[in-house]
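Here's a solo chain for you in structure tokens, the form predicted alone.
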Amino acid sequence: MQLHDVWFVLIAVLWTGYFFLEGFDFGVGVLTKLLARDRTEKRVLINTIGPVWDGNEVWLLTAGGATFAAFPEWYATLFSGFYLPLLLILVCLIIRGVAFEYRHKRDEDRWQTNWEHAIFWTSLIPAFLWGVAFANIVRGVKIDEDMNYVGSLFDLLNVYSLLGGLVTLTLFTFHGAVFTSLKTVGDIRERSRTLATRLGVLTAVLALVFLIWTQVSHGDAKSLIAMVVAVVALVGALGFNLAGREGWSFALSGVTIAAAVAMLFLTLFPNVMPSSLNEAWNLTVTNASSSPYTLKIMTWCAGVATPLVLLYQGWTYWVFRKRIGTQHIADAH
């Protein structure tokens, strides 16, 4: 395996721990509509990933910052074929750390419920969006002979990226259930329990659409091997989640989001960004790579550096550990 293999490899796997990780809080994000009844239960929803929702997006910069280094064509190619929908990306995100941080500097209902209403849509538009960039690259986009992406706004909005989009908005949000219902007590883990199951029906359905339609348009024996794994374990999910077991729900809905971003680029590889237009104009991890003393460098930083992010994330969570409920929140001023 070239190093050029190696890094297509990193960087799928950085794009399921960004997935795996924000996906919950962008889950609990939605349900502060979905499942909140009152101010107090939207305060246990965004306290249950108040410590960590920062931590989590630095797997999306490291992965950014990884294409970048490791593939700079396809950084190049990708970032400015998919700029709307990635800038659009980048505003919530922005705006949605801003309403962590700004919606309890006061005591004003008007000013809390506005921040509370952009944490909503800027969990729910990024779960949304990721699937339908991610789904737009494997079926392949307008790309030339020059790796110039040469399509409109309107060519990345098809039926099969919509429901790609489908599928990571409601498989998020059936994640952050899950992980809600782990991290709460009371009335609030129990309604949490009730709705993942729901949320977890429609996901699977979506789902197995997509993944179906994946497999029979790009995919071969391995990808199938990645297919059956999501499925079974969102089945999994399901069923410990009936169980009143989260722990393990919460698990095998993460080896779910892990599987299918395994499958994504089983389909994709060796290509990176196919093009619609020629096969030949595909972005490859050969065309598309640096050369192979930046990759060697890159190699050597990475790995000093990321058991040293994965420690300190992990401490992390340990710290953060226990359940919290509606009991635990002080009252307003």
The other form holds:
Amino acid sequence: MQLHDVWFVLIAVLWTGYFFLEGFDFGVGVLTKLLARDRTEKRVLINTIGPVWDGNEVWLLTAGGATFAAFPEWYATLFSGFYLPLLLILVCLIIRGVAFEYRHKRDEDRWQTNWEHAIFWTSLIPAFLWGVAFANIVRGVKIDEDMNYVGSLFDLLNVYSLLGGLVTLTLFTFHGAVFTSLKTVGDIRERSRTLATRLGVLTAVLALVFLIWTQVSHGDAKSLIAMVVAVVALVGALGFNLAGREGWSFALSGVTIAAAVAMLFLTLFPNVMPSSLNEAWNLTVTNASSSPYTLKIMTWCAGVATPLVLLYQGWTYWVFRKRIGTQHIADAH
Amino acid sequence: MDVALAPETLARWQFGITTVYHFLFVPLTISLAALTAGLQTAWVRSGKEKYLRATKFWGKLFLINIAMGVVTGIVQEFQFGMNWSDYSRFVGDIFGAPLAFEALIAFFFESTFIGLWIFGWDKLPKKIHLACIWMVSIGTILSAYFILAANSWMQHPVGYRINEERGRAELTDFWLVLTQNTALTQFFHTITAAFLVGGAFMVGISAFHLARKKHVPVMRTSLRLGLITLIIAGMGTAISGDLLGKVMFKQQPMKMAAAEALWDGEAPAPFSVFAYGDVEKGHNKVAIEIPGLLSFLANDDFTSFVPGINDVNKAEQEKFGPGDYRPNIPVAYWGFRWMIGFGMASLAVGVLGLWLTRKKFMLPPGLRTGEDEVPHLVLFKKVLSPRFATWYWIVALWTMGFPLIANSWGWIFTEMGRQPWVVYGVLRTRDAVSPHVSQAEVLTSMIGFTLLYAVLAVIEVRLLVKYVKLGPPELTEADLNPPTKIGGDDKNPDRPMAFSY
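Please give the other form, namely the form predicted together with its partner chain, since only the form predicted alone has been shown so far.
To see the whole picture, the full complex is given below, headed by that same chain.
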């Protein structure tokens, strides 16, 4: 296995980490409208992710930075090509981060309501758009011989990619609902479990169509295995949710995300961004990657830093392991 | 296409706007993290309540500020790919690595431990909770280091070779990129300048409260800490600025010649105090100068030769082919002066403040005690001091903005002074833009970010003002009895969280 292959795997791992972690905090953001009945319940939801959402988001920054360093051509093509969707995601992430931090800092009802709307929409839109983006990458987009994206915004909006967007949106919301039932007590816990069941069924239907479509048009034996794992894990997550085993259910909804990301990356390899115009213009792990020297340094850095990151981020979840409910939310702003 | 609305022009404006805006929050974040950590350390060591109240007060302002720093930083990373894709292709092999290091080593650190610090007051034992804010502080400083190493490579590319076949620059010595003198001096200068911002912020806000005789013990401590920070940082900025200037004279003679509006090389070269000239014809019409000082700044020697703009332009034309290799000279010239002027003014306000408070007689009359009296300065104390104090409070409040202006102009000078190069001597800015991103797309994002940033600026300032006016919080029972084990004490499972969003 050459270093650029290693980095292909590592980029997949970083996206998996991002979708696993920010997936549930996007989901919780969406649930503030679907699940919470009043402001106190909204705050319970927001506080389940309060200490961790910022750390979760760094997985995206790291995925972006690592792609820049390990596959500069991929980074350049992707981010200049998907310009407007990416702009929308960035705007959402800006507003979202500020919303969490500022919502409770003034007592006025209008101030808080506005930020609550913001949290909902800025969680929903990126959760949807990431699916659209990745579906397009797998499907192939108009890349010319100079590795530049030459399509328009409308080329990115097709049935397959929009379905991909719905899959990530529902999957993340389901993942978030399972997380909520794992992290809360009382009435809200019961309701989130019920909602998780409904969301899980919806996710399963959409995901099945999307994954089979992906498998039929781009898959091979390895991606088939990943697909089966994703589907089995999703069914398992639903089952454990019904049985009230929230920890297992959450672990398995995470496995679903990981397996789905693995499947997408397996269908890509050895391409990183296939061209729909001409196969010879595909961006691959070889023609898009950095020099072996850069990859070697990056491998050292990732090898030392990643276990540490997992360790201290894991510790955070341990520190804040207690479930919370409406009784834990103080009145003070 | 109209040049003013060409994608390259718009992309440059967007980069300028988003970077300057982002950098209003960065220096305050870096310095306030460390200052808050210092205050919390004082609380843990001494047990004095005023330190805990100060920690909570400055910590809250820090959090309001860092939220903006973090979210505006995301744009910076992705902008390279969006607007400058040819830059990313050409230098990604080198420039991407420090960026990835920054994310892996610094961002994770900072963002994870800040969550622990914000929510950890009732979940972590005192000393572990203290360690968290120090981790945040280390994270912010590491982050600055990696990003400055990347930027320094653009100022002075080292440790690379050009791969003709792939049409790009490739890394050959990463250690050199991280440790070259440009990176180290830029780091030194940027960090000291960051503390100038934090020191002035602390002085200004403490002055605001002291002038109203409110929260005196907390604000008196804060004023002292702020003044000392301001002075040390001010001296550090001056020293590091001098070092950085010497490095730049050697590596980017054009930038420094532009900063001085020195058109033709001279030996000895004078330092320009004020100049007004004709950029097209390349000479000054009015110039007030200090003889020999520029030679000294450049080479530590009052008589040495310093090349001028016209000399360097000619040399670069011979080396790189026909063209205009001059940056925007008025921007470089005035940017350099505003940077130094506002930086020095901040230092002066710090020195003045420390001198005035050396016996604490700056305190409003009703709050003075016997030990604050200064017998040998009767005239000053009786006649001047009361009024002078009022003046100083106002000056201190204004000074909060000075280092921010100095920082912004410092960056504008550094970046615009390097033009037309994006990587000095290697890649021109016009060759770095995304070739297929349309004018409409860049225009959309530039307007979008600018409007969003404007709205957020208003929100942020209003929030800061609100919390500044509110002053340091009163302490509760829970504040004074932190938990003894990780995860919090179990005595009362239904107790509300110490902090919740």
